[in-house]
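In structure tokens, the next block holds one chain alone, the form predicted on its own.
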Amino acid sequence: MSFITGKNIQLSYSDSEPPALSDINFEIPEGRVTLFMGKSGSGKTSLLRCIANLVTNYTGDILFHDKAIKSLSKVERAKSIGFVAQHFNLFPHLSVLENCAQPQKLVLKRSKNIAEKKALELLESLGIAHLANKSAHQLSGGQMQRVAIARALCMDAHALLMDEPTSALDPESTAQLREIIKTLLKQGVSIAISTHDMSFAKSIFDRGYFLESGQIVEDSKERIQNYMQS
């Protein structure tokens, strides 16, 4: 049984513009990191947002354990796939703890105590439990990203999607992100990342796809590695 797959994905934002995605086929295996690489405008963020069900007007099929993602309930999606946006999308004047607990209470209907306990466990595992009572707007880019990761994992997501995760990070925070990804993989979290940062991509490359003008132009590990080295 496949983990997450996409079959013949087509997406257009406007009839007067070329398709954002055209005939995309992909697979995100369980327990591995999959990269969607390409320049800005190549379609990789649109694809990730389709997988997260944030964009739904595509044609074709995106499946989680052979079940259409569009058919999943809100709770099922939350427990299946977490999404970390490029700009993290934290509530700036809520505390770190509240940012992580509130979605659990609203979507999963967990009690305040259970939601906060789960949040603190995830914050601890990411080394930021000491920030629990800080407001999100007081955090650095790297800290905000770890809170966004914790928030997604608090929903018991089996897969984590990350859109351009190094765009707001300094070199030290990027190095910390690489270690977090390694730890999450060991914990059984499957990861998919969109990125145009080839240095970062090289450092974590396992498998992936290279997109150009809304199409996958490379999906061979050897050919992608040759491209990154050129």
The other form holds:
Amino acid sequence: MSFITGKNIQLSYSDSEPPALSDINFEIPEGRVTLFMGKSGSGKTSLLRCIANLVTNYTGDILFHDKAIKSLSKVERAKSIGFVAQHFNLFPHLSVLENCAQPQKLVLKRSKNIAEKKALELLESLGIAHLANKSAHQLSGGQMQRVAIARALCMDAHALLMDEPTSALDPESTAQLREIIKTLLKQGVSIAISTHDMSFAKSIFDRGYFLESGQIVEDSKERIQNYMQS
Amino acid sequence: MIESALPLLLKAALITIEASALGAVFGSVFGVLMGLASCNRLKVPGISQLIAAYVTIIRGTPMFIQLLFVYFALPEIIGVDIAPLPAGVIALSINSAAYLSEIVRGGLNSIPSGQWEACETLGYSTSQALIYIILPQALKTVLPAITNEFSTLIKESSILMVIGVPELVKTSRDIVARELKPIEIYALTALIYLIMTSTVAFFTKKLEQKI
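The form predicted on its own done, now the form predicted together with its partner chain:
Following is the full complex, with the preceding chain placed first.
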């Protein structure tokens, strides 16, 4: 079943430049990982930002369970789709625990106890509960990423969008991320990832799209796998 | 002689503190509002241009003229006389609001857009994002500049003497005219200013460490 679908997405940042996205159609099925691959500037990050509703001036439709993502309230969107940015965007003045608990308290109106319990459960499942009281800016890249994943999942998001998740990680953290993704998939989280890291993409590939100059140039699983092998 | 001058100078210092503190409070309120309405993320078209024009006028003209305008010209426009101290407070507020709005705008613009985006994807409303995420970070950046502005305000309040406010400089000048002891009186006046500005710096430093 398709969880998130995009139909005829067109996006231009300025009239004088070629469109950033052109005639994009995609599906992100439930409980699977979908990759958006391509070189820098191919449009994969723009597409992910459209799905996260960080870019809204596109034409076409992006639907979440057949409802336009643009029409959802901020709270509904946060409860549906989590976004882990390339540079994680943790709140540096808050502790790890507060990074995960504060959005629940403010947006989902959870009590302090419930929000912190949920945050600690998720931090524990990602192996970083011992960092709960550390400041966000004291963490390594891999630790920051896991906090960002925990923060998104604390909002009960069913889908997780990850923009270039390996760009700031060393090989060890990349291997840990692979394990986290596999665990999340087992828990039924739907994941969409934009990446230009082919060895990482190959290691978690299930289905995906190749983008070039803002267009999807390949969506066949077999052909993408053959391309990755070569 | 110092014994007789000191109580008068301290009394005058209270008026300096009153004028500066009120100027700082009103200036901060309007400065923060204008800074918010003109920062990149919250820019209100039309309003932000008006604020830019206001800031250009205030920063490009002497505070002396602004004070004379408020005390002598404004009553003609509104048809109501303004007493010297309120006129001084209005002039200080107008002046500091312009500088503070630029400080606040700069501080807000220095926060990476990713912080706003994280708030957006987590479902924060704009006011929640501002109160819990953006302003606490921006405050840390702008605190030294705000301290500087408040210290400047204390020192610039001496200009209120020209419209007859009995603040510190006016009082010291009156005492010197009577006692003919400029070295002692002006040195003491300078010392009182130094204590006031150092106190502001001390508490701001404490606040800086706390956040």
